[in-house]
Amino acid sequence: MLSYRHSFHAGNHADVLKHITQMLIIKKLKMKSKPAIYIDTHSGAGLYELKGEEAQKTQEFKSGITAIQDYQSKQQGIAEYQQLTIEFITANQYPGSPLIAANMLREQDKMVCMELHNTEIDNLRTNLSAYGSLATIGVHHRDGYEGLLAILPPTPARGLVLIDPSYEVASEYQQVVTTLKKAITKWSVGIFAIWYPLLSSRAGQKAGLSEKMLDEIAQFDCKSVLNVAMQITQNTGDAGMYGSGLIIVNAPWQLDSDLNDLLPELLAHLTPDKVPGKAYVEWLKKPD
């Protein structure tokens, strides 16, 4: 069992970008009355205590969600994220992707969450217990890669898969590529969003693996591949994780425009003073 715990990083700049993008996609799925499914392969605990020992040790949330909540955005995508998270932040908590989805999905929608960590799965079940019966929200103690392929194609046939690994071991980058290729074959109409870190040379053998993964996914037989990324600091040798991004297969209509509209404001609030950042949205494979 791997040891990664997201509680050390909850609410950081990577979570802000990831969860705003997640919300934009779910909102687009809700534009049609037909039911949709949300699948989370690496769910974590679902809810994190910002006053807890892990979060306080790193305090990464201070340059993430805290920096976003100290003003009222005029960008709709950011404002809706602020509104969804404010009650949690007031209680010194941060919602992970399962709770964000649970707060957005409709009665006719379905959610499936997978988590392999023995402690986190119990926390996940507890934190999701207030959001409906397990007939609507399925929580599975299993490997997310294996579980995803086992349940595809899903019912309903519209939906989003969020693949958000820790990349604790270098081989996981290739595991994402292998699993995603099979998943698209089984569910060609599904939307797949894969989070990835941007790592400096300090990361050793992991440096450059995200970029390699993106190159491979861009060659897949699918309708489109969209990449959104945000660099909050310069890529110097000692930067560690200097940014993050999401690669989105079968991105919904106008998601690129929505992200382009809000990224400048997001970057301005998440970038440390006098440190030049960068944010971009690019089609790695344009839709027909």
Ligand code: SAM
Contents of the next structure:
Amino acid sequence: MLSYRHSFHAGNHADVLKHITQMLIIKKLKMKSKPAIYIDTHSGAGLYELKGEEAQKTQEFKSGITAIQDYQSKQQGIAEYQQLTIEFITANQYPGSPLIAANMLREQDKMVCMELHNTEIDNLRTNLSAYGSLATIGVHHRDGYEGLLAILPPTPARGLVLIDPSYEVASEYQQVVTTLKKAITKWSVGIFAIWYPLLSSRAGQKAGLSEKMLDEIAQFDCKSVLNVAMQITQNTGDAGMYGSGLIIVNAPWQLDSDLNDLLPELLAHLTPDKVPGKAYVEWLKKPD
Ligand code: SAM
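Shown: the form predicted alone; wanted: the form predicted in complex with this ligand:
And the full complex, kicking off with our chain again.
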């Protein structure tokens, strides 16, 4: 049973970090004229109403995208995210990862979005229909883990896979590790970005599972593993999700320095007043 709905969390601090990282990687892929592919294994609805009941209930976007839109950044990675999201925010909406990619990709590029939830897949189809022919944008109602392995290696042969699970059950962390290992074997040159939550002991058996996942992925037979994380509050027992991060396998050249440059500013805007946060980029496996 899938009960997670991203509409409660759209535009929160974790989305901000995830979508800025996603944009930085897509931008790097576009530096070459050769076609690229973007694969989203856990797409969600693609577009979220910030005045909707779910977003209003949690108001998580207020300490995320709203805090980022209230100034003009000189950091290029943040400024481009501000520019892409502003027209949505003006309409009280927030774009999910599929719409962010659809706004960035070129005619020669391809995109495949997978979503398992029966309602979210319909929402996704509707929200992506504004982006032209669904022939270049494949929308699959299927399990993202099974679907990813089925379509690898892809054509074109360069691109990014975003794996952004809701981790509803504790076993999903292991499912990510197992699937990713197989996926890298099938597509050794692909870039894989995996989102993960940082959870305090209040999360019970899920606490510590992201860290374990990082350790296992760092041992993979691949070129490199980069980790970017942001702790927006302290890891006190009752903090719940005190931050988030992304593991990037085969990170493009200089993604580490691009992230390093913008993280202090991002953290300053996303950290609640007077609460010490922390943001860092580290190589778990350095490229040769
Ligand atoms: N990537 C989206 C974004 O950044 O806008 C948010 C995705 S949300 C965190 C996770 C989504 O994965 C939910 O919409 C959920 O229904 C879907 N989902 C859960 N399990 C799945 C699975 N095994 N395969 C595909 N989608 C799944």
